Structures are given as structure tokens and as C-alpha cells.
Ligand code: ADP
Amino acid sequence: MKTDLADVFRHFRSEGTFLKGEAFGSGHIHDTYKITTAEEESPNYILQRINTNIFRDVEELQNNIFQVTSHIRRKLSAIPGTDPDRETLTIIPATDGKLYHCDDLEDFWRAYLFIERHRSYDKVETTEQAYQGGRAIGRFETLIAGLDPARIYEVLPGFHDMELRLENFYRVLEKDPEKRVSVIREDIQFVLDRAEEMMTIQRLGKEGKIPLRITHNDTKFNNVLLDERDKSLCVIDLDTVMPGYIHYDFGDAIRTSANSTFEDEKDLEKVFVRLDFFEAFTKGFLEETRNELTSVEKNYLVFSTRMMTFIIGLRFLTDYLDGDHYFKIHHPGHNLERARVQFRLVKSMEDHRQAMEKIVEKFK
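May I have the structure of this chain only, in the form predicted on its own?
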């Protein structure tokens, strides 16, 4: 049955009347629509059907986003020349005052103010884009600083928990349900050789040597909006905002923005870390965060790039061994190909570690 977007939209405290609704963006999690209003002076909106298979507690999810955006809005309002309606997401409440609407089919919906005159990119094409992405994510980290992580609900428990991810891997490795272990010994050994080192950030956190912060946890480049001049504007897709370490966001951003190719590239010779893109992103990121981060946090930024690339590769490899239940695949062996790309990128980062450390040192 086709969704009546006009009917859903009328349940939110919007300005203007519904003119049309059309699918919007390249996201794969929620169903997203841009709502255009009839009146020229009225704003337009984003309407999303929330994927409750992944985000089961919609109330906590929306409360997280509301707390984060409200905190950012308060900070922006104190800075001359800022435009909070464009520099952070704006949740539109439902007519009953809730931060979401549940329809007769028990689908959950939410609405945001549409941010006009923005650009987004699925892949970083230039070092200037990488620099602006670093600025946007760095500014986001600075703006949410000061918000107590204890107030934010962990919507996806263990999302970047290396200990948990390794335990899952070992369990599947022992069961070998698809009898695939024997043909990927080298990939398994790659994991085993690095498993202990990859626990470093969690150990530092437990020892109190790095602070627990609120982090975005999904800092791929298409979650950054640039303005009409391709300058940093804001960070979106706040579903995964949770307590975490700064290294989750920096590492994952480099994994996606400084990778030379796509995550399912078959020719591993094409996979390497682009140092010029790494430098551009790091420059922008540290321009915004150098006064916020501790020296220990800065010292482990380069390590975080290997860690976050490793954990994604580990998840792909675990899913391959387990029969490809979690990640959608397009052909047999797809998850193994993805894992090998991530592991090749880890190796490139290891080979270029000294150069990357010098770059961080230059800007910190």
C-alpha cells in the first residue's frame, strides 16, 4: 500500500501546506522524503520512516537527537554570525508534542527542517572536500563537548566495542558453520596478529587516560553537508550518536575519506591510504578540535585510523564466516572481498604510519 505522505505530514507542527513529497538522498536505513510546501515563504521539510528493525527504541533515539541538537543550537546561538537552522538539524515535533509520530500501521515517523542550499557527496573527490569534511566533523565534536555522556542512551550497544567484535569473531571461528575457515587462513591470521593491539583505545578508556565523550559513530563523508560554496556546514544522520571515544569518529572518517577506492574493490593493488587526503582532513579536524582534545587523544589519532578500518574488516569477515546474515551481499564472497579491502587499507596505514604521525604532529 502506497504511503500517504500528506496524511503523515499533517501530524507534525509544520508551517505551510503539503504540496508534494518525493524520495530523497542515498541512505539505506530509513525511508526518506523531501516535503515541499505550497507557500513560497514556508520552509520545506525532511520526513523519515524510521527503521525500527535497527532502532527499536524510537523514543530514546529521538530524545538523543533532541538533546544533541538542542545543545548545539544553544552554543551556536551564542556565536555571532551563525545560523542554527542551517548549522544543525532541527527536529519538528508531532502535533501531540512527541518527537515522532506513530501511524495506523505502527510505522514510526519523524520530521526535520530541510536545510536549503546544501551539497553532499558519497565520495571525497578533492583534498579541499576532505579539509571541509574535517572541519565539519571537528566542529561537531567541539559543539557537543560539555554534554554529559550519561544523558545519552546507547541505542546500538557495543557498536564499536572491539572486545565484543573479537569475541563474536572467535565464536564464529570455532563453530565454522559454513566450513569456510580452511580457505581463508591468511585473513584469519591477519586478525589474530593484530587483535591485542586493537584493544588499545578501550584499555586507555578503562584506565581513565582518555575521556568518554559523546561521538557521532558514523562519520562517513555523505553525513557531512557542505554549503553552496562547498564550505563545511553541518553533520547529519545523528542516529548513532552515543557515548564513545573521539577516535571512533576520526578513525572512521579517515577510513572512508582517505581510502583510494571503493570498499568492495576486487583489485587489492588499487587499495591504499591517500596521504594528501589524510593531511587535508586532519588539518581541518584539528583546526576545530586542537584546544578541546587532550594530548593523549591526539597521540592516538593515527592509531585510530587502523583500528576503525580493522573493526569494519573484522565485521565483514565475521559475517562471511557466519553465512552472510548481517550485511547485504550482491554475490557469493562479497563480504570476504570487503574484508580484504579493509585489511589491505590497514596494511597501507601501517606502512605509512610515520608519515601520518608527522602530519598529526604538524597540526596538533
The other form holds:
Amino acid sequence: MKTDLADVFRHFRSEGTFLKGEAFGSGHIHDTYKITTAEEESPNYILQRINTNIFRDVEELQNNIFQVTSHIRRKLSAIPGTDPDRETLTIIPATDGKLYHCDDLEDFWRAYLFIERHRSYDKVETTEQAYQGGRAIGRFETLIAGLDPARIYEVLPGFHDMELRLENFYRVLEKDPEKRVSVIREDIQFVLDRAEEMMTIQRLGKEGKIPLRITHNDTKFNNVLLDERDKSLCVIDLDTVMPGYIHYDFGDAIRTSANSTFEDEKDLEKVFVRLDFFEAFTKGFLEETRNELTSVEKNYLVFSTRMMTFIIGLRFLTDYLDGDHYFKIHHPGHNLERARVQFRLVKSMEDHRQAMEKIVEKFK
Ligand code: ADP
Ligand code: GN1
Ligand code: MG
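Show the same protein again, this time as the form predicted together with adenosine-5'-diphosphate rather than the form predicted on its own.
First the chain shown before, then all remaining chains and molecules of the complex.
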């Protein structure tokens, strides 16, 4: 049955009349629509059907986003020349005052102000974009530092816990529900060869050598909006803001912004780490965070790029084995293709490790 977007939209405290609703963006999790209103002076909106297989407690999820955006808004309003309606998300409450709307089919919806005149990229094209992405993420880290962790509900516990992700992979491997194990022999070996090293960040955390912060946890490049001149504008997709290590955000951002090609490139020969993009992103990121980060944190930034690329690859691979229930796929084998791109990128990062360390050294 086709969703009646006009009917859903009616339940939000929006301005203007519904003109049209179209699928928007390329996120892997929610169903996202842009709602255009009829009147020139009324804003447009983003309407999202929340993926409740993943986010089971919508009330807590939305409350988190409200806490995060309110905090950022407060901080921005103290900085002259900023525009909070463009530099952070604005939740549009439902007509009953809730931060979401539940329809008759038990689908949960939320609405945001549409951030106009933005640019969003699935793949970085210029060093300037990478630099601005680094600034955006770096600034986000400093904006949310100081948010009281007690206000944040841990929406997806263990989200980047390597041990848990590995256990989960081994469990699905054992069951092999779709009989796909034989296809991924080499990928399994790739995982086994690196499993131990990949637990480094959690170990440092447990030993108290790096601080637990509030982090974004999903900093891929299309979760950063640039403005019409490709300048840093806004960090979106705030579902996973939770306690975490800085390495989750830096690593995940580099996984996408320093990838030479798309996350699901079929030709693996085209996949490698772009050192020029890595340098530009790192420069922007450290300009914003240099004074905030400890030297131990800085020492593991390069490692984090391999770790986060590995863990997302592992999640794609697990989902492939499990029958593709988590990430949206657009054709059979899509998750396997994504996993292989990640692993190829890890390999390239291993090969360029020294050069990457030198770059961090230069800007830290
Ligand atoms: P997902 O978790 O599925 O990735 P996102 O919240 O990232 O969902 O939204 C998907 C896409 O929709 C984003 O990558 C971006 O292109 C677009 N988008 C989301 N929120 C806004 C907004 N407030 N203004 C403009 N575009 C947005
Ligand atoms: C998902 O929501 P989106 O598409 O921005 C995923 C991330 C993965 C990413 C891989 C909640 O991000 O963890 O890194 O896909 N988000 C969630 O592209 O699982
Ligand atoms: Mg997203």
C-alpha cells in the first residue's frame, strides 16, 4: 500500500500546505522524504519513517535528539554569526506535542526542517570538501562536549563494541542461515587475521587511557551537509549520539571521506585510501579538536581509520550472511560488495600507514 505522505504530514506542527513528497537521500536505515510546501514563504520539511527494527524505543530516541539539538542550539546562539536553523537539526513536533507521530499501521514518523541550499555527497570529490567535512565533524565534537551524559539514553548499546560485533559474526557464521559461507572464505580469513588487533580501542578505554566522550557514532560523509559553496554547514543523522570514543567518529568519517570511490564500488581495483583527502579532512578536524584531545587519543587516530572501516565491513558481511535484514540493499549481494570495499580499504590503509601517521603528526 502506498504511503499517504500528505496524511502523515498533517500530524505535524508545520507551516504551509503539502504540495508534494518525494523519497530523498541515500541513507541505509530510515525511509526519508522531502516534503515541499505550496507557499514560497513556508519552509520545506524532511519526513522520516523511523526504522523501529533498529530503534525500538522511539520516545527515548527522539528525546536524545531533542537533548542534543537543544544543547547545540544553545552553544551556537552564543557564537555571533551562526544560524542554528541551518547548523543543527530542528525537530518539528507532532500536533499532540510529541516528538514523533505513530500512525494507524504502527509506523513511527518524525519531521525536521529541511535544510535548504545544502550539498550532500556520497563520495568526496575535492580536497576542499574533505577539509570542510573535517571541520564540520571536529566542530560537532566540541559542540557536544559538555552535554551531560545523564541526559542521553544509550539507544544502541555496544554499537561499536568490536568484541560484540565479532561474536555476532561468529554466531551467524556458525548458523549460516542462507548457506552463504562458502562464498566468503577469504573474507572470513581477513577478519580472523585482524580480530585481535581491532580490539585495541576498547582495551585502552577499559584501562582508562582514553576518555569516554559523547560522540556521534555515524559520521559518514553524507551525514555532513555542506552549504552551496561547499563550506561546512551541519552534522545530521543524530540517532546514534551516545557515549563513545573519539576514534569512532574520526575513523568512520575517514572510512567514507578518504575512500577513492563509493562505499559499494563493484570494481575493487578502484578502492584505495586517498591520502590527499585524508590530509585535508585531518587538517580540518584537528584545527577544531586539537586542544580538546589528549595525546593518547591523537596517537590512535590513524589506527581508528582501519578499525572503523573494518567494523563496518564486518557488519555488512554479517548482514549478508544473515540474509540482509539490517541495511537496506538495492540488489542481491549488495552487502557483500559493501563489505569487500571496506576490507580493500583497510588493506590500503595498512599499506599507507606510515604516510598517514606523518600527516597526523603534522597537524596534531
Ligand atoms: P539514515 O539514518 O537513513 O541515513 P538520515 O537522517 O541520514 O537517515 O537522512 C537521510 C538523508 O536525508 C541524509 O543523508 C540527507 O541527505 C537527507 N537529510 C536528512 N535530514 C535532512 C535535513 N534536515 N535537511 C536536508 N536534508 C536532510
Ligand atoms: C548506516 O544511517 P546511515 O545510512 O547514515 C549505519 C552506520 C553505518 C552506515 C554504513 C544506525 O548509516 O552505522 O556505518 O550505515 N547506521 C546505523 O554506510 O546502523
Ligand atoms: Mg544517514
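Here the rigid core means the biggest group of C-alpha atoms that line up within 1.5 Å when the two forms are laid on top of each other. Residue numbers count along the first chain shown, from 1. Quick caveat, the model's predicted, so the values are computed rather than measured.
**Student:** Tell me whether residue 327 is among the residues that move between these two forms (Cα shift of 2 angstroms or more, core superposed).
**Tutor:** It does, since the residue 327 C-alpha is displaced 2 Å or more between these two forms after the core fit.
**Student:** C-alpha of residue 263: shift of 2 angstroms or more between these two forms, rigid core aligned?
**Tutor:** Comparing forms between these two forms, the residue 263 CA shifts at least 2 Å.
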